[in-house]
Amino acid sequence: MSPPESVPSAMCSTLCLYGQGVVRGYAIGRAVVMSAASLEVAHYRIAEKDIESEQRRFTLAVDETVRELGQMAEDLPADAPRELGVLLSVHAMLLQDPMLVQSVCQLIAERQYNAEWALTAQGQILVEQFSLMDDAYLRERGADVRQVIERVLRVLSGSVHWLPNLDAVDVDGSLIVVARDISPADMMRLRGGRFGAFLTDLGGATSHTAIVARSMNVPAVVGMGLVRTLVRDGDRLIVDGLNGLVLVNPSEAVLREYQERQAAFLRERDELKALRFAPAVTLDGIQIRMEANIELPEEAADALAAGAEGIGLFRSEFLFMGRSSLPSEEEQYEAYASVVRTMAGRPVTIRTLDIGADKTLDGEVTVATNPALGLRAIRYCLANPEMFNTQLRALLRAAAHGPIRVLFPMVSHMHEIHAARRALARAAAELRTAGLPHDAAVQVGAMVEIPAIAIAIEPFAEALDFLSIGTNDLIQYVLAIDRGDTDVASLYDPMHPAVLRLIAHTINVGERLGKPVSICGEMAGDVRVTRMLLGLGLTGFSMHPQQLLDVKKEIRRAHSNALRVKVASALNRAERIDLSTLDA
């Protein structure tokens, strides 16, 4: 990889690391680095008449992590990320599951396996299952099994030494952690201390360390693979969260640069406060919706505090992920209704369920010859019309407490629409004869994420209320990229012209049929290309809490006709956009 054109030419002795950056900011401070938290563990054969046994000690050892992780839920300060319980729970869950606990018992008796053995093995074989997924944010979820199964060897084993030494860097200042992974029980353990960053040699976008980094608004860099290896206790280190980049035992005059960068980035942050409330208009008038993606209910207090106008897209799959069963209709009602409460009458935007055919909700495991492509999202929905009934009536009846927008994922044809519709009808008549409050009149739309539904949006267009773009799977269809694949990732172009081509017509047949159009993908919340989607004609924007802030003074500080001028030029020759053209 080659290193981002913000890093100084002074630094060319200066090891160098790059990963992936979650949280922008700078961190300048001492690695303490955990050690590696897989335990390698026997392998062998129990007697038969030792299998009773070694499942009890299985179980016990299930049972006391459970039992630790609610601790530690119930015992968060109240000045925790919320993520962070929620993180716990879902931890605590899957260790209950029975795909887990019941398959390493059956390993245990009908292979003779010892525990730790039985329990890696099934381990691999969930982690793998997840691996296949197409949604990121799904497929992340497999670190969640390796981190619980991980907790419980540390049980079976007796090992607690997995947190860093702090006492073996004697510095003041902050301190940045370096780890393989880091769970939501490590981050708990790790709140309190001196803490600048967290680097991981896993991890995404979406992954526990993330999510909990962005809520603490600290620097974060992500899938860095060999970091852990590279880095010593007690290494100074700059971390640069926007360019991903990780500079180790840099010179005074590189560590000089950076600290005069971050504390500009300081002041930057304190005067972007006073833009919270503020209007995000153009310097030509152009008003632009700015909104909030969220993926728990707790989130959308994040959303009204950042000054999102709405939710953009509420991520439903938290309520069925993590269990054997589905969740009731008041349990989804409850969860719904608490967000639309929270926004205080401005509209909240739901996905139904966005989930892939590898997996099955109830656990039963599927053969798909190629998931990204198969039995998933509105195409699962369809096929599982009671499941699909049960979010649809709990919707509409949160919608009787403020205004919901009903988004359906991966649409490809028409009748799909419309059989989506017909569902809708039938859950508001069913509440209507049962005489629930409810709001039958919800706003209707589809996410634009499959090339086909791109290239003829104007008849889906004309059948929904809006569209939302979903940029991540879309540049994935339209360059077949997997970018969770480390071989062909670097290929992954969101600057492809035939990405931005789809994206400026689905705008432009918006625009002429009055239909708002919003991006909801990883682009949306992304300060350098904001002047280029305001280029395509973009008016709604939706994004991480986070990253409001940042885009809204972007925003602010452009002027949207005359991008769209030099937008246009550029895709009418099928040129590349030179980003630096669209500045000021």
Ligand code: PEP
Given for the second form:
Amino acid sequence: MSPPESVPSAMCSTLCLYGQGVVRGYAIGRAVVMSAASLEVAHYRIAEKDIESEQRRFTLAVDETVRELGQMAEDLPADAPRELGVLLSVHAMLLQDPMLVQSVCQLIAERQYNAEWALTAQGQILVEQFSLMDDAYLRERGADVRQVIERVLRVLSGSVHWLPNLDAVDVDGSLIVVARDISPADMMRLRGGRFGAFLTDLGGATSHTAIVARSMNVPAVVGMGLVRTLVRDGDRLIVDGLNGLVLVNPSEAVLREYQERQAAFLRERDELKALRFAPAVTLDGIQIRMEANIELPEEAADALAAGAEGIGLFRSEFLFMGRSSLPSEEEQYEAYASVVRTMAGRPVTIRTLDIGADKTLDGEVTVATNPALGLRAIRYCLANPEMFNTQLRALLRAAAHGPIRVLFPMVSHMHEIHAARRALARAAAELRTAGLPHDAAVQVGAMVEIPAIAIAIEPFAEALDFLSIGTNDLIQYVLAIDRGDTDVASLYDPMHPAVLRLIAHTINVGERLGKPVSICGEMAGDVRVTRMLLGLGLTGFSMHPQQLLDVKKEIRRAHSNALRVKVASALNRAERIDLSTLDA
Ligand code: PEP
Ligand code: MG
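Since the one above is the form predicted alone, can you give the form predicted together with ligand PEP too?
Everything in the complex follows now, all chains and molecules, and the chain you saw is the first one.
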């Protein structure tokens, strides 16, 4: 990764490390380096007579770890990030999975490995299986296996001091946690302390460190590769969470520069809060819809607090993941209805299940020839009509409590729209017959994330009530770049003229046919491209609640029509747009 432009030239002699910045903000403090038990385990063979006692040592350590995780979940303080509770139970479940426990006992018996060796060996197999999965979220679950193993290894070694002795680090400011990876249970212990930032060797945008740090609003840089090796306890660090930059033992001049940047950032944060309920209108009076993306029903409260005008994307698959059975109609109804109630009359867009072909819902792993192009999302739902029907019934019932928009993912054919509408009509007819309260008049829309639908958008726009552009997938399919493959990450280019032309075309057709178009991919929340998106004519944005105010601020100081002229002229020539030419 190349250094960001914002690095001051005065720091030529400072060690700079780069990773993926996942939470904006600055931190200045001293490093505390967490040890990784799996890197330090002893590998030896045991005698045949000791097999049973070694297996017992292992299962006792597993029981102890499950007990610890359960205790932590119970003791979660009321203000703990909601994700933590969910993640702690996912970890306890993984530990009770026979795939892990029985296979380790088998390795101890058959190969006479000691418990630590058997556990790390089996863990590696599981982590590899997860790494083959197409979906970035599921791939990250390999990290859960690794973290659970770390925990058991700590119990096996009898080590309680998993964090370095904090008293030994002579600091009066904040501490910056440096780790190979941070499990949800570890995050739990770290929260509430003097921790100003999290840095990890592993992980990506959907890793736990990223998810939990985002909800705690603590700067984090993940996927740093070697930070745990290069940084020592007590090193002074500067963390720039926006640019994914870490400066080690900077000079006084650099330190002062970043102290100023940090103070300016905090001032700006405070000023932004005042914008929560200000209208998102451009200088030339164009009204913009600002909505939020959520993954769990509880996050609707964050969306509301950040001033969201509605939910632009509820990724319903998160209700289906990390469990061994499908959520019932009742459970789904409760989840959707709770979001609708929280949003108090504001529209709630619920995307139907977007699960990949790489994982069946009972947890059985199958790898399709190419999962990204396989039986996923709407294709998967239409192939599993009963499961789809349960979700649609739950959605229509929840619609009785307030406005719901149903969003179908990964649509590429008109017949999929017809089939999905038929499925919706069937669910409504069943509810009518059963006399259950519901609202069948929900708005129906599709994700524009496969190039085919963007290129031939007219009939789709005519047949639907709204369109939502999923740039995350659209970019991967237009450029033939797997969005989760780090080897080709540099080619994943949201600014490619081909991508922008498809977005512009979708917006223009939506405008002409009077159908609202929004973007709910990561681009919508990236303040660096807000002006460019306004220039493409975008009037609907949906993003993580934390990003809403920054984007709104940019919208309120932009002149939409002037931007449209500039962007259209570059697009006509299929040229790359130079973002600096769009500045005010
Ligand atoms: C997208 O593809 O842009 C999108 C919002 O959906 P997801 O990231 O869940 O695939
Ligand atoms: Mg998508």
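The model shown is predicted, which means the values in this text are computed figures rather than measured ones. Residue numbers count along the first chain shown, from 1. Heads up, when I say rigid core I mean the largest set of C-alphas that superpose within 1.5 Å between the two forms.
> If the two forms are fitted on the core, does A394 show a Cα displacement reaching 2 angstroms between these two forms?
Shift of 2 Å or more: no.
> Would you say A558 moves its Cα by 2 Å or more between these two forms, aligning on the core?
False for A558: its C-alpha shift is below 2 Å.
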